[in-house]
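Single chain ahead, written as structure tokens, the form predicted alone.
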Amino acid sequence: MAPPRNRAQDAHKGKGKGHTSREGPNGRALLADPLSNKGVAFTQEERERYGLVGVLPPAVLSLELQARRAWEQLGAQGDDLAKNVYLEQLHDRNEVLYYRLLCDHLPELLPIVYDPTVGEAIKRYSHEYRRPRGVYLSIDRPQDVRPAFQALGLGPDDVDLVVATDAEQLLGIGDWGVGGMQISVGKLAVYTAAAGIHPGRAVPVMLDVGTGNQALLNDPLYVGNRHNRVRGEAYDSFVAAFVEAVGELFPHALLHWEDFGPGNGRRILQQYGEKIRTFNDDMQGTGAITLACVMNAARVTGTPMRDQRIVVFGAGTAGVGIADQLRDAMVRDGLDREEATRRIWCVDRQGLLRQSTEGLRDYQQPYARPDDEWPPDRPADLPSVVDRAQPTVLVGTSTQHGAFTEDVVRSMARHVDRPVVLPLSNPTEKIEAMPEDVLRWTGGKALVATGIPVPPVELDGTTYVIGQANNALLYPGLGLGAVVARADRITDGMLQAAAEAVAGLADLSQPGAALLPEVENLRASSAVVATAVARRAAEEDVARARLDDVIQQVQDAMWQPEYG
């Protein structure tokens, strides 16, 4: 990966480590540029060279001391939203220091810079608006798409990653219009902190097509397009213009789609997935991290993937994405596609998906059960489906708090010795069941993972560590591996390799062990995932980089938050 060649990135040659040159900008320009600013870490020689004498206090502090002070300042903030605001201000001022702080305290700060706190930051975006970051594209001015990217001053070899959202279905909070830029920014922050993607080589994008949120449309301070969401041909043409511009201007970049609505997300991925290197985390990332969880559960129970029976409660973008990944794993384990599909029961708010169910989306139809399979006089709700299907795995992406009731879990446990229960909805007020309850209802036999961080559960002398199905365990390494390999596209095999790598990082040897690794060593685990993904890309002949020493190439590609 060649280093970028524009304004701020000129201060970060080599592997992204800070560097100054005698032909560089003046000192005040350096202080104003977050990628170049070192604050009081500028040495006396640098202060003299760049006209910073008298501009800064006389002491020279190391990056380590700056990070210690920033951590103290962060701890003085009143709540998580205030901490998010503080970190964004630091991000705007000094990127190296921001990422050093993030890397040093990633487990504590991941929920602050991303889910769940970022949801509150999104809601307050227009009222807390301070400084633009990334590229804002308006459907009202499609002619500006290409000039907006050209204004970045980045060449065809200068961008590795573009994260884009249209903000229709943000996390669990819905449509928040232009505030969705916080999702793209936050996702890239995790890519950099967890996998070392160079922050100067990553571009967050907001595709502003309007919003259906009436509160935003009536808010005089709202900074996005003040009209309802545009759909249909105009929307598709706008997305096509965006994809074309990114592909032509940054031909080596991975395009990551985030938080699109179910009507668009899957359709866009299907349209472009075989043409460009692109990835949808809501479908593919969520599916792959859940696959890693189920693979480890299968190792614990001794039940192979081909023998699993799976109920997915919440048949939206994420739920069906999970179903797809699990179905494909069953196919790899010996089942044909139709048989594997029949071993998955998808339940949505209207009940079990059946062929006669009204309003089925195209991606739901493969999982719709034949009408004659279900007795017409029998309810098709979740309890009835669990009782009839006798699943080995129960997945929740419904955002319906408490949906996995004691009766549902006990019904599952009557038929399965070690039921796998995965209430993945977040935040806490939307989770289908709390692990402590699931373990108590099953006498500690259930294997549980969640979508939120949960402390260990003590039950009958055993400590149960609850794994978090956090996509951050997977997508940063997946992206880094694709970048290192210069992969033509993200294949199913690369997703499988990422899931297998994540699963392999968990230690299952102790009773009560978590099904997934913890995030404390996320940077190291991302390197493992990236290596597996790059190797699979080479095996599948979609890698365009020469991979002589994949492990070292991955390490060399990981940007370090250090001053030059």
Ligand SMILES: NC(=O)c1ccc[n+]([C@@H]2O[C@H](COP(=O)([O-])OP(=O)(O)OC[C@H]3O[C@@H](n4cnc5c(N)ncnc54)[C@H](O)[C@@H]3O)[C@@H](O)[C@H]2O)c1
Second form
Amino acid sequence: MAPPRNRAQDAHKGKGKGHTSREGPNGRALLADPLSNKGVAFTQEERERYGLVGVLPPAVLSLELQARRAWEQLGAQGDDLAKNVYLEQLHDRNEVLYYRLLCDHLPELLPIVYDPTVGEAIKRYSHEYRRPRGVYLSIDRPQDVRPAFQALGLGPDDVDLVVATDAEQLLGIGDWGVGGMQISVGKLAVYTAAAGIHPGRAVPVMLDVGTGNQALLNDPLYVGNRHNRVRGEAYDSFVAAFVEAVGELFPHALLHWEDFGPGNGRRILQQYGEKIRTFNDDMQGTGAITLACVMNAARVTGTPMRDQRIVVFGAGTAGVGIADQLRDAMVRDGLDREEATRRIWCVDRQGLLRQSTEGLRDYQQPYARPDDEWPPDRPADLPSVVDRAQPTVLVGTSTQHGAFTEDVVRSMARHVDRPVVLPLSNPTEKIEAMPEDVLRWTGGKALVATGIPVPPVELDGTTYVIGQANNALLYPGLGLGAVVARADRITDGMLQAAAEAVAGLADLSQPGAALLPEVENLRASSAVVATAVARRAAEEDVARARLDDVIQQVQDAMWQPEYG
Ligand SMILES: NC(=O)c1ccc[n+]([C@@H]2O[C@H](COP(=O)([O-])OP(=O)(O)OC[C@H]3O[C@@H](n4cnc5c(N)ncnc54)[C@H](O)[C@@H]3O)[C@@H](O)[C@H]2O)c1
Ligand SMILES: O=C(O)C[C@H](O)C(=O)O
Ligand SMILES: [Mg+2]
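Starting from the form predicted alone shown above, please give the structure in the form predicted together with the ligand.
Complete assembly follows, chain above in first position.
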């Protein structure tokens, strides 16, 4: 898994001696190459060898001291968006230093490079724009898809991972066109910080098919395609050209789809999911992390999976992805598919989804309740559904801030002793309820996890740690496991193995314990998840790599933010 054109890493592996300009940039060009740049950490010998004499101030600093300086500079930034911009600039200058900072301060910096600040960075993309990062593909120039990847100068064995978005449904903030590049970049940063995916072997991609966001179309500074979203056949053949180019040029790469609209996202997965190494993070990653959460809640409450009653509010990409995985888990716990489906109530804009509901989408259909069970004249809004269905678990993937009102949560708590409340919408301004409120309304009885990071809540002498039910706790390990195993596909079994591994890492012994492992331990937990995923791939016969010592192979595959 040698990195392409990365002098710092080559040197680490003892291949760094005698480099000439033929093998990589020298002089000032070397400082401009973020994967090779060490800045003032270049030793005197390296400065002489690489044509850096007189280019740098004389002192040689260690990575630790550079990280201390960067941390100081970061602290001087005015707000979280400024911190995000600062970190992205560092990312563009010196990747080892960037990841060193990220790995050393994951709980503090994940919210800056990822959710929730990444939402702000997406919205401000064209205004904060400084440098490009990743591959931008335009639907107006499908002939450029292949040359754009070829221009990376990478060979067939050089890429492990491609993260792509078309930016139609970014987090809960909707369509932000080319600004969506920041979600591909942010997801990859998490892959590297959390699971050691090599930053030089991962490619963020923006599939610019236009935008329906009028404000962007009217903004003279907007740097994306200035037309409405293209749909239909042209869209599908653009996506097909992308999949084909990646498959041919980088045959071992895992293809991760992020923040597509529900129609396209599901269709793409149906088309390619069985054929290539690919997954949709919002449907499958979110489904699996939520399953981990519910499995642990079931441990705490003592209510087995098959007895759960689940209300999903917001039956879109994430909501139905979650419903699917919870249903399958109930089936594994002894129910038949029909019984399991009947234990899930999906509520969307139209209220409870019923067979007669107008505008039902195909992926919602399996969860539509029979009309004789819920007559058309019965109220079907969230409070009525909660009141009648008496759920043990309430999932929020609606983007509706405050939708889990005091009434709804109290009504749930009237029927179950320990209600499981999961307001998963991101970023902060979209969350269905804040954990502090949910805990207060239920006298500390609720088990809560959220998509965004939330500080612990103190209530009546107990500290409630809020697990972050964000796919970031799952997809890095899933991806690393698939890469190590060289899995042909991402199977349901691999997702299930990832969910079980994450669930098993949470310490549920204390009152107020989080339902999920702490972000602080994400690197260690991603390795455990990757090991479980790779093993399952081998069991299911989709692993192409020989896995003699999976634990060691996972460790060996994890890139460390260190200079060579
Ligand atoms: N925590 C996580 O890991 C995670 C992962 C994926 C998505 N999410 C969050 O989930 C939310 C939804 O994302 P998505 O990709 O599924 O989007 P989506 O557009 O596919 O789905 C949202 C659904 O909510 C419905 N909805 C909108 N307004 C509603 C209302 N007033 N009442 C009921 N339903 C309503 C929409 O009709 C749609 O079906 C976002 O905020 C996203 O950040 C969280
Ligand atoms: O990106 C995240 O933070 C989680 C999820 O993929 C989302 O779309 O909200
Ligand atoms: Mg997403």
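Numbering follows the first chain given and starts at 1. In this text, the rigid core denotes the largest set of C-alpha atoms whose superposition between the two forms falls within 1.5 Å. Just so we're clear, the structure is a prediction, and the values are computed from it rather than from any experiment.
Does Asp157 count as moved between these two forms, where moved means a C-alpha shift of 2 angstroms or more after fitting the rigid core? Result for Asp157: no, shift under 2 Å.
After fitting the rigid core, is the C-alpha of Glu429 off by 2 Å or more between these two forms? Superposed on the core, Glu429 moves its C-alpha 2 Å or more between these two forms.
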